[in-house]
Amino acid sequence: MTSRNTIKIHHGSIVCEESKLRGDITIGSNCIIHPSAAIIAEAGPIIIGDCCLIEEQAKIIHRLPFDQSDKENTPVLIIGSHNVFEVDCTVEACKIGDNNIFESKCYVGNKLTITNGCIIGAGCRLTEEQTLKDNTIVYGRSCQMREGLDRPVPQTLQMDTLSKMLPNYHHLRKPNKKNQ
């Protein structure tokens, strides 16, 4: 770990030793961070909420975007509670709310604002500036969407399992934050 990195763990977190991060991060409290994970803050901090889960190999990338030049007034990343980075998917987005779930092999470049109880289906990709409203889905090929009648479950059950294996099979990073 290089001095530039600032890494705070909030108690009751799981983040694997293997797993990458790289800048200013804070991670909330009951957190899942997987081996092979990359949380990279490049641009500014990154604040993740608590309860979240993020897969193998799931990317959340806080940078720049190509046309923005003044790096001075950058925005901090934050994430907020109960959201779901499943197996590769590639997060870019410049804010994320609660209860949201990003499947497998999406991409969603950091022009987007993702707001609460979205979901972003598997292998969509969105690259256009917009906000997502409240419970959208995002789906299929050519990126449809339409709004969901309830927010995304949370997924207690899966986090539960694995808060009690992972630490079976992996070194874990040891929280440094008390909850306060």
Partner chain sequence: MSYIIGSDVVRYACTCGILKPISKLYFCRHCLEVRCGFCVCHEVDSHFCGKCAENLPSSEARLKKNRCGNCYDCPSCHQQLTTRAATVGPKNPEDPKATPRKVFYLLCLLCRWSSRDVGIPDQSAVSGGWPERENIHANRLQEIQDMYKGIVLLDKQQKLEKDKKKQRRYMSFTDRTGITASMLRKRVGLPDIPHPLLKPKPKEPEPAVAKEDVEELPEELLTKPVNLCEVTTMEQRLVQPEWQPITVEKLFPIHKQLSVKRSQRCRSCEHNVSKPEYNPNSIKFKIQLFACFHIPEVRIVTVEPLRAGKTCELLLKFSNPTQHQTVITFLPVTLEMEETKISEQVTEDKSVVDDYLLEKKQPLSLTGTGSQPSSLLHASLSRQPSITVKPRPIAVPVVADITIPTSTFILPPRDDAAEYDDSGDTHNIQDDSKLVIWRKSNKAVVKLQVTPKEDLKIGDEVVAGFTMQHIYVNTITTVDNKEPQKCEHKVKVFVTLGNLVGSE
Second form
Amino acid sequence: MTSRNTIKIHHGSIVCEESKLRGDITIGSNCIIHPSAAIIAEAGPIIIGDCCLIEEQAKIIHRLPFDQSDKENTPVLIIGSHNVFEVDCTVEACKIGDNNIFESKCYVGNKLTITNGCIIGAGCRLTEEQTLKDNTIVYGRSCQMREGLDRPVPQTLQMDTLSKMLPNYHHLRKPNKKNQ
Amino acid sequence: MPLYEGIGAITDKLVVVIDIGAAYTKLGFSGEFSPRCIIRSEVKCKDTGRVRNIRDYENAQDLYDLLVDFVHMLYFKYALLSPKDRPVVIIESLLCPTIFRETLAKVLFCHYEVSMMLVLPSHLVCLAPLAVDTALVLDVGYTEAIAIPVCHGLPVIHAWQALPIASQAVHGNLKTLLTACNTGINSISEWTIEDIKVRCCFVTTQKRAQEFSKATPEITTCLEVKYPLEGSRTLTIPGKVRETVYEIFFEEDNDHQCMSTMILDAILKVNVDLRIKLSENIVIMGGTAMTPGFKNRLKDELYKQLKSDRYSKLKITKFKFHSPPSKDNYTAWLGGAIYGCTELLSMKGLSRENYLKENRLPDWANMKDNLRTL
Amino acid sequence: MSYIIGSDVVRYACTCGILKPISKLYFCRHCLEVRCGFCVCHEVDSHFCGKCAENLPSSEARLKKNRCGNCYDCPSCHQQLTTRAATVGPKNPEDPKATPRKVFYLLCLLCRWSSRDVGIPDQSAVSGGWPERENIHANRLQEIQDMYKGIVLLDKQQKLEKDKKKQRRYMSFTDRTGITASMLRKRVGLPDIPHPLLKPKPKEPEPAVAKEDVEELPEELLTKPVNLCEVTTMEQRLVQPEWQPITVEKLFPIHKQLSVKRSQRCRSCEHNVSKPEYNPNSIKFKIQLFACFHIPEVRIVTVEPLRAGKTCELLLKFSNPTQHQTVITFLPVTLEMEETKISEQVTEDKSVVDDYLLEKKQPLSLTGTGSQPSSLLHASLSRQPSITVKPRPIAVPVVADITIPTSTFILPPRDDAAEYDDSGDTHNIQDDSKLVIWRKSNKAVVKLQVTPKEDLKIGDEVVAGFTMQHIYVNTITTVDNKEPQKCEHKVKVFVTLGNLVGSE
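Could I have the structure of this protein in the form predicted in complex with its partner chain, to go alongside the form predicted on its own above?
Up next: the whole complex, starting with the chain shown before.
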């Protein structure tokens, strides 16, 4: 558990001051992180890709599964680009790809690997160790799965509106890593 | 108001056709070619709040209450019709328990006040969509498999054969086989087991089944399936289980009976001159018969049984099967729908006044209905 | 609110013997009896679509097979499908005047199934235009159906003719003169009517031919891995009974099923007890004879911890929902059906001897009993009266006795303006202070003594009962009396007081 927070924010991202960021976190460009979102890098650094949307009360927690106690190499949680973490979702997966949507109040357990284009429906609890295939859609109370045709459409309109509205109402952390 | 809508609306006889099975109920209207809905035969019990199958009754009063709620749901949620003063067609098995059919009649006539009820035996009416009058009908449902031959439009009831080898037995077998490689199988609901059975399992060929029955089978089984259960765990369904769960249909029990012998025994009990015709007109119906590979395997088993000694008297050489113009799980319903749109309903149906006089349904087992008028 | 989520602690006995909370009971003003959902006759009032909130007349509903024409349900999760728009480039990219047009596709918001998943092309109209599917066996089945109709009709006609073959008393023209009708027609010059048997019959469908080959086991099942996301579940198959697709690619959108509004009718007096409004968006009722508007409501305030054999206190709150003053009297409860009225009617009825049936009235025929071609038509046009079912014995174990107070108490009428009126309660009612503890406008709290039986064990549920008699003012005026009539109405109340805590 690192006691120092190292947060690197790329150019164009809007990170609210009220969000809880702990540990070694790298946030890509054009991301939007709402207030009261929590990104906790307990077991190792988290690298978030570009154009991700992390809404209020979303929790991205990188912790080791309890059966693997401290090893030498610190695993890195790499989150791809164009992901959406909706309100109050809890994501503890060990690897996340691109273009995924984690709907409100879903819970993704520790041992899952999410690939690209997946949609985890609202309220679904996934705890079984598995790798979700590309474009998997999980929905319903009993976490039924189906395969979508292709990845979900990125929500550019919403991101644009937010990037204009959020600075008017919240204090922001300044990006500290310039694009090279 | 149903009365003042104009004569034109009322002369259009909307007859509800219901086939209540042990697992699923098929509901629709006469004159149509498929049921409107196929729903589970269960209803939420008002006292306990649990969902109960209508066949799990404790006594006649309990069954009455369950059927009242069930028929209420059928009419007001699915058929969207008032049951009062309208005719209804009920399709039932010839071996339906008397308490069930009498309670159903009481519910429909006394509680819901239908005007007329026509009760049709499923083995007979399923021949209507085929336009044949002689066939051997095998109905593989949920609780049991029943084979009854129908000759010249009359079911030959004395040749009936029934065995409890149907979906319920398969579910039990599946649970037993899965407990060997998974934990917590007993907590899985019946409907999840049915889903596993429908999506993963099938009836394998005779050759492969013979290999599996050996102590050390030498063939590669089909691939296993990982079945996710509610996001929290996964069941493993091994390939051998997928192929052999239906073997209980074709393994002879202590009385040396199984599905293939059932058909041949039924044919044996019929007159010699009709046997060839029956063997060349076999109709298989029922939801369980829709399993992939079932009909093919049944055909192979029939030919195999024919070679054994006890069927040497049967001079049958080939078996021919009908394919009805419907899915197997609603063939009987379709026959009932065809019967329901003819004038047979008004001719042979039991009207409310007659029911209230007699207070019972006419039954083939009751001698009072079997006396021939001179 | 407690009636929706809470358990049914206070239940009233309906006239049919079933116990229900007051929220589930009706009160028939004409027979002055409590009715419940079991003993009223339910009828379909109107059809409407739950999504577009559109009423459909029942004939149209019948035509469309009880499905809405515009709304669809998702075939994979059975939720509603919404129509989404997407812009597509103009048909002719070189033409500068062509505008990008909108195309529409169906999308499910729960499982994200879309009409593009099964290959349905996007439509250019917002509603309608989605392709419909037909049953492949429809033609053959129609032929078979017509054939059977013909056979049965012929059978019926033959039967009628056989019945009519009585001896003719009158000599026909042919018998007297020897000239047949066909000879006469030839003479006059009219064309000959062909013999009915020689009429060209429509071609009868051939009986089905059985084949030796049956469908084989598909080889892929043995070799290929099963992708559970591609195989349909039983629910997905059964929702479309005609097609029952096995793979997900064949799942087509289904028209949404309509819902109905029901009206309830008392079986003995044939009056409506509840009738909703026609507009699907409206939750109000045209006729609303609910028990909670006519019978005083009983609620438990507190009960002392119950001990077997020991007298405990029970506080009940009574509230009067009507606009007239009522007097409440307590009477002991008896579980046997002691109404003499019903037993008299049973002995009068000679033809029906059954456990369940009670009485049948004369059938009311609204149209004359003219010659109707089929008995079904006649039965459906004239409304048959309801059969009243004999009440069943109340099946609740009453294990505690309530000491019935001898005094009665008055409940003032309900005054809707009282909550805004600060002048305070000015009813000045003299009360038995041992009975009535608290009052406020139309409510009163009453103290009763409950004694659970001595042979109960700890943890047993204690149920007590009493008969509440209240004065009901019937506001329906008939021809005889122009004034509202007062009558005494009795209803049995059963309270579940919780579990036994200790013993003597």
